[in-house]
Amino acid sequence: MIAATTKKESRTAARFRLSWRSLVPFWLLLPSLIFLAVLQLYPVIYSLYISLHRLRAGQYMPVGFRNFERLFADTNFYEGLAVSFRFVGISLVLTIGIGMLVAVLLNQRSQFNALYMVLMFVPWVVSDVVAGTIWRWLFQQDYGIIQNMIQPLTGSTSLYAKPDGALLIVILATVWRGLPFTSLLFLGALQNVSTEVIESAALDGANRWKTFFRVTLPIIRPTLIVAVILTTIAGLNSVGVILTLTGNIPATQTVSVYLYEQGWQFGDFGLGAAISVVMFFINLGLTLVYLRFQRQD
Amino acid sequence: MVRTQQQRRIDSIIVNGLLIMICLISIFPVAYALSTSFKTQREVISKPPYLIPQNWSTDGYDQVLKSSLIRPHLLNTFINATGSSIIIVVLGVLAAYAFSRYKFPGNKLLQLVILGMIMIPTLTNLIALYRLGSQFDLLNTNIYMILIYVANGLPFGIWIIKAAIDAIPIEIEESARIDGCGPLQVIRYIILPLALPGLVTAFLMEFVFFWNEFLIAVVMLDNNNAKTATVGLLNFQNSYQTAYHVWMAGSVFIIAPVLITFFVLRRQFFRAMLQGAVKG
């Protein structure tokens, strides 16, 4: 009887922690599902939804598509785009470019490569509002140190003032914070490149930029394409080194200073929506472009 | 292909020249920002400008302990970057976990979506989680900002975690599994320790990017209180509009907790990004 009542009781047990042992890993993800679901998914559909509203000063009324059609009509947004693109392609390519040269430099693997790492990332852990401040001291139209230094090239007008030189400023101070990340990422994939390839290579006679362009790049290519990615969505979403650094002026109003704009001063949110969902195709299908590189071999 | 002493020594001066170039570079704005923090008005605005300060002054440093900079903004900042960071990490361990060690229906299509995640941009969901806030009367408050970090950043935390532990063999766990180690225990005692540097990886960049981040904090926080320290930074536009030694000293503040975090901490994060913590 007793015996009995053990037996029944162990295979319950055993079937208890069966099925709670294949849950598992659903327990596990279960938190993390839960702050993805809520503060992910949900904000995307209902960005979506909102954009399909009119939504301003506390008036709230399906309108179909008239934000995306006020959006489209609106010039202020393909100058924005057209901003966006150039801040985002120029930094991109000096981020990736400057990048790449300094990660072939650590891997030649200098003894002060320790203290030359740490110095290179102190932009890293500063912050976009910090870096806007800063570059903005450092090219003040009168008291701006490097300002001064290129005084005789810019000639009466400072940089900061000229419609370019704005966006300039702003796209080296953003290519100044990314680069340190950028060039680690870099480092790490040269670095498990094996050097027996390297090697062949040399002994075919190829010389050290046939070598780096024919042979380490292509392996290193998934590395160059999340970095690649990773910039571009930084890049585009980038506010505060721009609205710390110059403010909201034509000049530096990307579509992103634009949502702000359109969203937060203007309180105009269902526009600001489409204006966001808008901001998510042209990510994804940018991220999708790159990844078919990826693929394709 | 033997290349020969002195082409040797030309190369190597070449590279230290091009690395100490860009040290240059990288340090320069911030070592000039220290500086003009310890300057007085009077040379802030003077020309040309010094690199160093000719009267040393605390004066910037005295103004910034006067505004709200430090205290409630840089406590606030604080107390949202550990908090969030440290969530993501916790959780991230666990989800990491699940997807490297079990086999269940859907563990790759999840995770795909989750690393799609990262791909989503932030200005999407702003003004979403703007009118959630709202609704739920939590604009404002630390816990809401805490809540959206976490959602915003695990990804990320979950992607490098997940690398960290795919790198310990799972025949190291097997005997804890036969002597009866649960999974929360498997975590604890094996994981934990063996995919150190890789969590420290995570909650490095992660709390550098959340002390950091602003993009969010400025559009939810407009309560003084509940401003963080980038927000309250840019509010010195209209306070401070020429005393730049306050910006500066306002920056240092700001930058100084972080940098020395990540000095700390540099060696295992170096070690975990070079060994493919953030893979292609």
Second form
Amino acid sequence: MIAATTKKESRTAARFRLSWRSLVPFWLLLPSLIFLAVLQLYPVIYSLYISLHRLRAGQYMPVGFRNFERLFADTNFYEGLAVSFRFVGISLVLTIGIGMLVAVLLNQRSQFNALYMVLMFVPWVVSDVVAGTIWRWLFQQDYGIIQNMIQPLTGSTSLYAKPDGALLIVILATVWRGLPFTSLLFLGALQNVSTEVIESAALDGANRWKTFFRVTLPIIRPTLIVAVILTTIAGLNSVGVILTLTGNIPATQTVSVYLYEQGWQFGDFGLGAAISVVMFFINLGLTLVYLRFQRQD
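To complete the pair, please output the form predicted alone; the form predicted in complex with the partner chain was given just before.
Excluded here are partners and other molecules; the one chain stands alone.
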């Protein structure tokens, strides 16, 4: 009887030690989880809280969903959504397409790859304000290098003066800014593709185009989805480059710029918080769509 009780107690102690050891990674990650919760989860909850209140010029009172009613009744919000989707859609296609092309070229292992990598990462290390200032100078009417080159096409009118031209400049600056990041992601994915798979496809008679689209691209598809998600979120939340390049003009007023205008220029923090909540659900919805597409593939 005593032996059976002792054996049962030893099994209980063994289970306790096993359960405690399984919790060790959690306790080690707990400080980081708390830090991330404070920096990411708390602002989201606080923005949702502010969106249900009137917070403007010292006024602070609960208003329920009135800020959302004002937002959805504002035509400027829908115009900002249209500009945002145009801006994000075009810049996404260009950033992903050119980034993939640059990654394929860098994957050829040329002796100048180190120099190319240094030059390519120059846009990534500069700030949004610096990037916007550089591109604004390039398209200045009097001394802009690119503006002088395209002068025969645009005439005496600056590209800034045309609504589509101003948005085009913002798109070009955004693509230039995000190209190093996508190129690095794709380059890392391409370097992990086994050469044996490529050689097997070549032995089966596939040329380079078929090998890339039918073999390489399906292998690196998870990285492609991640790049699309991050590029989309960055485009929807972009403010610095747009404000530095064109200011707050209707042609380039995206939803994020509209949020900046309402929250920081007009001081209507309740409406600004409501816009941020809507943007959060837009980002979340697009991310879930991308992930759903990846699972289906």
